[in-house]
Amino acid sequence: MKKMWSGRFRQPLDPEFEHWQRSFSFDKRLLKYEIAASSAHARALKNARILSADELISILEGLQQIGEKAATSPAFLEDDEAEDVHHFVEKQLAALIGDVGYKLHSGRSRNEQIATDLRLFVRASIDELREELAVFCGVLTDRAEQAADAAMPAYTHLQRAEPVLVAHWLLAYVEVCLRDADRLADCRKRLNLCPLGSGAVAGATLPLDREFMSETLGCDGPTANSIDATSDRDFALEFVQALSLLALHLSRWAEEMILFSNQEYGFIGLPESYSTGSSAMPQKKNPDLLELVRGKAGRVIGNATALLITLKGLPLAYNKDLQETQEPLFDSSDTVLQLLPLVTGWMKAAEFRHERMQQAAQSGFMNAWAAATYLVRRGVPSRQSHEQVGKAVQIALEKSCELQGLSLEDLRSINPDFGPDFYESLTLASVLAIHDVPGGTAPTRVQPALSAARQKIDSLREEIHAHA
């Protein structure tokens, strides 16, 4: 079959090069977006009086048939001749409706077609990813509510720091993922412009209604500059960078779950449905899902780097190098879309060992700052109270006890301001309650934080459904 550009050439392509330079093996996944964009272009051609009403109907029906065949028969997309998805559609359309099919390419270029298809793909991927993030955040919030008033240690430098509510810990991940959803929405706003009508580089050669085509595809408007429109892949890079940060966040989540599920912590029981065993050691239950989540982050970050390197030296406008941006883009989207339902399932199935967490939250001098605060509220300067409680910790270490195990005599040898009510300030309930500020772990603050998280998740879902 003739190439879409064959008129200028007299010699056939080298067979190995001809096969190597094709992109249909991976850009065929853009078929539904190619059909949507081609349908909008066909209607614009009719409005510009390039197509008759009958020709438009024939083309639209042919495009619909191509989409239906692809949906029902995977073998239909096994085409050794098609150079790319654009070539495939033109070939199939001409086979269905004859030479009228070749009219569809009037006034357009593959440069604007691929720019449009990729924007539509990324837009759809963002909507799907944000939906999955909303589900994951919902499950995190469910588990936070189920934890009720259970406490656990919070860590800094991987050392026990202060006790927090389990709900407060889980809501931290909700905030992280909601930022990821917002970041994707921000990317969506910038990419939702339509390149159709940009031609190869200078703009269409026919009086096509770009506003009409843009509106037909649900875009916010046409791109402003044809040179930029045909060469811009910022949207792809921005999308994959946003996915890199999302994957990084999932990796941090996975690492913490790996730590908390090992025997040294014992805070979480690994769900068997997301774990595997050892071929050598019968007792093992390994956190394979979590480790793969951690590993996949490197893959997505690597894709972002590949896009940066591909784009960094390209002059305006379209260059064939841009074909190399597609596979990292597709792979990143696929990777994260596969991850999110799995981490959601893991989060639903994991066993939180609240009793073990609660015990750990009451040892290791995690009430030391509360002890210093006790003195601060009695007029002791903060730096002095810090030093005095540090001395109390040293005495407790020598006596192999916690702060509450020290006698009042021991404490008053450091500062006579210590009173009998000091011990009440060291209880877990008191230590949690003292963090009574917006964003703190006091139960009176975590309850409204749970409600706020629900509202944010509901708002996210409403945004997603508004685009549906």
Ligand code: ARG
Contents of the next structure:
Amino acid sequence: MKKMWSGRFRQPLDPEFEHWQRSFSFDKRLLKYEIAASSAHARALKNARILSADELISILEGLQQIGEKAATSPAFLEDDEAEDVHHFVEKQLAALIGDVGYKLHSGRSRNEQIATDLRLFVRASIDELREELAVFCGVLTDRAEQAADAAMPAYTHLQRAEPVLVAHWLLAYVEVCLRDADRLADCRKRLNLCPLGSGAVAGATLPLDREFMSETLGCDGPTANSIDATSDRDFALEFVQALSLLALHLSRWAEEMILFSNQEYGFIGLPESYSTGSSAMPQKKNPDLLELVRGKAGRVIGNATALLITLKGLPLAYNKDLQETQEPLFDSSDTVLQLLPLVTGWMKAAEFRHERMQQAAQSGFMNAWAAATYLVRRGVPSRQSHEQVGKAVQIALEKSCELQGLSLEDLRSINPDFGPDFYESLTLASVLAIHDVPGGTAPTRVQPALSAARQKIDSLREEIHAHA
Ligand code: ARG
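Now the other one: the form predicted together with this ligand, given that the block above is the form predicted alone.
Below is the whole assembly, all chains and molecules, this chain first.
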């Protein structure tokens, strides 16, 4: 089987090396993009009068057939001769339509092809990921809405800090994921340029209409510099880095769900459909999905590091090292695309133990800041009010009660400004209500935050569909 480059070689390649340097086993997944890019190139060749109208038709039909064969028969892609996806297509095309097939490669290089295929792959993956993020955010928002006015503790330093609405807590994750979706959109914006016509490094040797090819592939324009276009993998790096951050977020989410579902917290009941048992301890129900989500983040972050290091020493322009950027890229994309529907399913199925959360939200002096605010509203300087409520906490600890368990006498011994209305300011409802700022947990603020989240998810969906 002839290589795409064997003319100047007198000796055959070492068979072990020959096998080892191939990329077809992993770049075959780019076939769809390779065919789209090749079709655009063929049309440009026809416009440049390198192909006749008939030749163009037979090349386009041949390419289409290759795509169809690949879709219907996986065995078609088991080719132990193809060096890479570009070689595979050329070879199959010649087998289908004869020597005209070899005209397709006129004026182009695999260097621009792989740069184009990878951009198209990342673009499609971003669209899918954003779609999945929108679904996950939608489920988080549904759960927030269902939680209504249920409260839970919020933690700082992993110590009880202040009560918040469960809805407020869930909406925090919506913000996190919307940022991830936005980062991916930003990456998409920069990558959506078309390298076709860049040649091997210096630009095509035929007068190919680059604007036309770019438009055909749905890009925003041709890349500006052929040297850069054939060596640039920033889009891949930005993408896997955005995915690292996304995976890191899912890992933090998973860690919190693991904590909240253990017996000590007891806030969340693990859904059986996403948990496993122990082969030894009959009582166990383990949060395996969550643990694997946390574990996969390590892998995705590792891929981003692999890519960074592969690229860091490369001079311009194309170097074969670039072939090594593909697998980490695919792996990060696959890993995160698998994670998102799973975490969405888990989030839908998780059982919130509102009673237990509510109980926790009302103990542990989580109304102490609200108590200090009571004094501040009466003109006491913040430092003093903090000190005085601290004293009250001390007395309550001695008496094994909460602040509301102290008598007015006890309180007035600390500051005569304490009045009978103080107790009212300590209830869970009052404590929640005073966090009455945009972005705060007062129920009057969480309600509009819910609608705002829905709106943001809707516009994310609209953006995605505009690309489809
Ligand atoms: N399989 C190659 C890659 O992924 C395609 C480009 C080959 N170019 C070359 N000049 N050998 O990088």
